[in-house]
Amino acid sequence: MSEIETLLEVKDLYVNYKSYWYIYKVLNGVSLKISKGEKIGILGESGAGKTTLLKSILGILPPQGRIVKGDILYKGRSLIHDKKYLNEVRRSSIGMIFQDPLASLNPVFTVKEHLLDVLKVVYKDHNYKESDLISIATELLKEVMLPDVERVLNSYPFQLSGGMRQRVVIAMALASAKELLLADEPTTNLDVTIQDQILRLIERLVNEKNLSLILVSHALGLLFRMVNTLYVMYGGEIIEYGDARKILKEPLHPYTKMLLISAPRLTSSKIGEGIKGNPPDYRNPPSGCRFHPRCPFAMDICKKEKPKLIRIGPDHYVACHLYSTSDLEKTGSGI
């Protein structure tokens, strides 16, 4: 993929969180790329570092979070080392849908006030009157299929249902998402029927506006249908990535296999047992492969050396010592 085609590139990113007593080593050398119009998914257990990755891209880590190594490039320019450029990108190129709409909306401001605050920043170079911005806000709410827009504009977040609040958050994200939309488990706090409506809404808007998409989700069916490329995260690392359908049908990494097996299925009478053991403690993460304490196939080398992402067939990469150099000679080269 050439630099011209690449919209966003995360390069060898390390992120730590500092508390009073400890340093939490969360992201551990994460790299990914997304091109214009591409849709990628990120899959992994809670605590895998998915939200930290998205917040790092937008430059909105909490005060205790710090990028200690690596870079994030948007159209070839650093978002980490050029704060002015980061602000331009956040204003006119990237939007984000957060997990919890209540945490994203201030309870003492109306929907109109929320949207106007966003639009004043997005269109600061235009000499728009407030009436013009209200018209844009109205159109955004109509795009996300909200009924009785006038009432919604003058409502406070607590006066709306969960699904309506999430549609407002999507409208706010669309105001600045001209090229790339980040969606961090956008249906976590919604019931099943509303989840499907919101996901179909996001899918339609992304396709209509030809946006690139980074979607964090536990919904395997949605990832299978909606994204082109899937990244699997464990313990702050990318442990497998490639064509989404191929990974979901033929996973290679032991963690990915166990994750898919543990997912509940309507056609099964058994309840998934889950993956035995606990996610890594980021205060003192395991050496070598961070999954080795829970992996039934762990070898001595897994405890000592962090596996590198290697190519196993077309459009499929895995970071696991089970796939040796001899395997690579048959299927492809490492990266």
Ligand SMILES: Nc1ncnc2c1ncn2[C@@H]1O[C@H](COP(=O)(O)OP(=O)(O)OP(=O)(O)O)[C@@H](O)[C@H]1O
The other form holds:
Amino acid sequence: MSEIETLLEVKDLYVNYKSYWYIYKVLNGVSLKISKGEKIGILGESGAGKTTLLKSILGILPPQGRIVKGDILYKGRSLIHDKKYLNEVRRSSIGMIFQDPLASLNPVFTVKEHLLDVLKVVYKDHNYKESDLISIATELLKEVMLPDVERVLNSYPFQLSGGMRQRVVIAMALASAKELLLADEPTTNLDVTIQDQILRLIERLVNEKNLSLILVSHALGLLFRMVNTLYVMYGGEIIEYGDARKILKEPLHPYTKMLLISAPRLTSSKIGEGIKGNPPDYRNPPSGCRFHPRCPFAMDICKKEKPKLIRIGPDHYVACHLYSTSDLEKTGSGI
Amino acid sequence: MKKVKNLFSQIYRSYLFRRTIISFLSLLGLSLIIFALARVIPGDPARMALGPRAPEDVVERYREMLHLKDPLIVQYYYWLSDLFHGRLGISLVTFRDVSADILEFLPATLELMLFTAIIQIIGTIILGTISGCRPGSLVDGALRIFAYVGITIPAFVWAILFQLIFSYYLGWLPAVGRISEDLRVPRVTGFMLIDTILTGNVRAFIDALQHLILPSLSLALGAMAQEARILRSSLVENIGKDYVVTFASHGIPYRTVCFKYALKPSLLGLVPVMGLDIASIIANAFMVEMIFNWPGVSRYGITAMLRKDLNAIVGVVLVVGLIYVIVNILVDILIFILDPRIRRR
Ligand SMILES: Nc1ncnc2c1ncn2[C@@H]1O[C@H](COP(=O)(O)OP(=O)(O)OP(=O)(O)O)[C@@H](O)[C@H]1O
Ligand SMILES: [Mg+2]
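Let me have the form predicted in complex with the named molecule next, following on from the form predicted on its own.
The complete assembly is shown below, putting the previous chain first.
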């Protein structure tokens, strides 16, 4: 990337989940960079490790999850090694919208309790009175276009519709997202008719507030429109990244190609069902390229050696042995 | 104030009203069982009630009084109305009114139960939360062992162990009774802790407290171990949930996140279990009261059973049933307060 200030940098990240019997080696050397004002997208089928990646950034992996290697830098300082800095960043720089709006609000607290407790830490240096915080909360809820704010504030999550809940979640995320917003498939589990509204809302807010964005989404249309850089994940690895439009139009990695073909074009419905075979077994992931068991072009070397991300064109990188040899043109256009 | 009033009217209108009716029905069911115990099962209830040495004409008069010649349903009606008026008959052992006996012994048992319940609740929450918020820590490991031990060892074994260790060997705490011999506490409510305070006798209060510790600890331990494990595992589960994690993602300190946002939903599953455990303290108390020579209803009940003192048995079973029902109603109220999904339906 260029001279623009780097906001967030994930460096060679490895994340494992531990269960009673097994170790799941999920993230396998993920690197990613986002500059100020940049908007990046992450694409990948279910189980690719997208949520794991976003949660690692904020240090909110479940108790079974561990970062075993790598580093995460925000404005050059480590979020992993400096817990105080991490909390500072959580409070007032990065906000996250969780995947499932039905599961991301606490069932036994009101919306008001949610927002006030968050605002209390976000503005803890301001000496605000409760009434000040309530008016900030009201403002936030209005920003996400919730009607009847008074009622929403006093409601419990189960009294709100899915769309309303996701708006509340977005409002909460906005409270801390002063610089960077992480949105993890923000429309999963929502009614199709509402999905579009929510995505447009996020788009508008990000543009208005000039936020940087990491968007996990299968809404190709939205990605095409909104995102500068696209990362494609498979089996806990970034297998292709670069200029979003270029990748969406001319994908290089066999997995990306299959993923885009199987996707209903430019809609927001879920993709990933269309590719033959299963995602890797993280307990015992395939050697070499993790995609090789499902890849129609798999060669001998794919089983042995993990392909490195190599630069193919300006702003286009791919990790695939098909492109590390010189005669890539022949095989590359196979599908 | 208005909020409180609203809450109560809500309680009355919906959930609790239903629950009270259910409790009432279960009480009615209980009364049928006790009636069967008192009237139907024994060959001759009057003879049983008066004992083998009572003269025949007295027994005959008693039969009249009990309406034993009427159909069962009529008998049940009379029996129930006697029950409502606290007429439980005479105890064959103490030769006093059973209701008077129970009134005398009940406070001691209730005091023991309440104290046990308090230890149990506080212990469960402290142990469960500490180990749930820090899974894998030292406290967590200790709790795991304690839970296994606590579940396998019944209350009366704890009672004997504690008595041996803390009274006989170490001499830290009294072995038997509710209060030391030399202390005289005038009876006001029958609750020793309250009576000592009411009469302003600090030394007696401390003495009574010391007497309470061992029996209630032995009663609390098993359930506490089990409940703390339940709380621990539901905390561990909740901590990974997005609706808890989201607060951590805003920079709210882990302690607050765990103690507040993970704990409250975790308590929902725990409260009913806790309620059952607290209600069953009285069942365990039978043995423990014997061991600690605690002048409570359980000890009275055991003596009654050994002597086939039918009226007293009926009275004790009734009290046990009532306690179950009351605790259940309390549990329902607590769940109602904790769970908005029930409250706002
Ligand atoms: N707590 C956990 N314990 C064990 N494995 C886990 C845990 N959480 C996630 N995983 C595994 O890690 C892998 C990646 O999960 P993750 O949620 O990051 O995927 P994702 O890309 O977000 O998928 P989706 O599109 O379905 O949300 C999955 O195989 C999942 O089973
Ligand atoms: Mg996910």
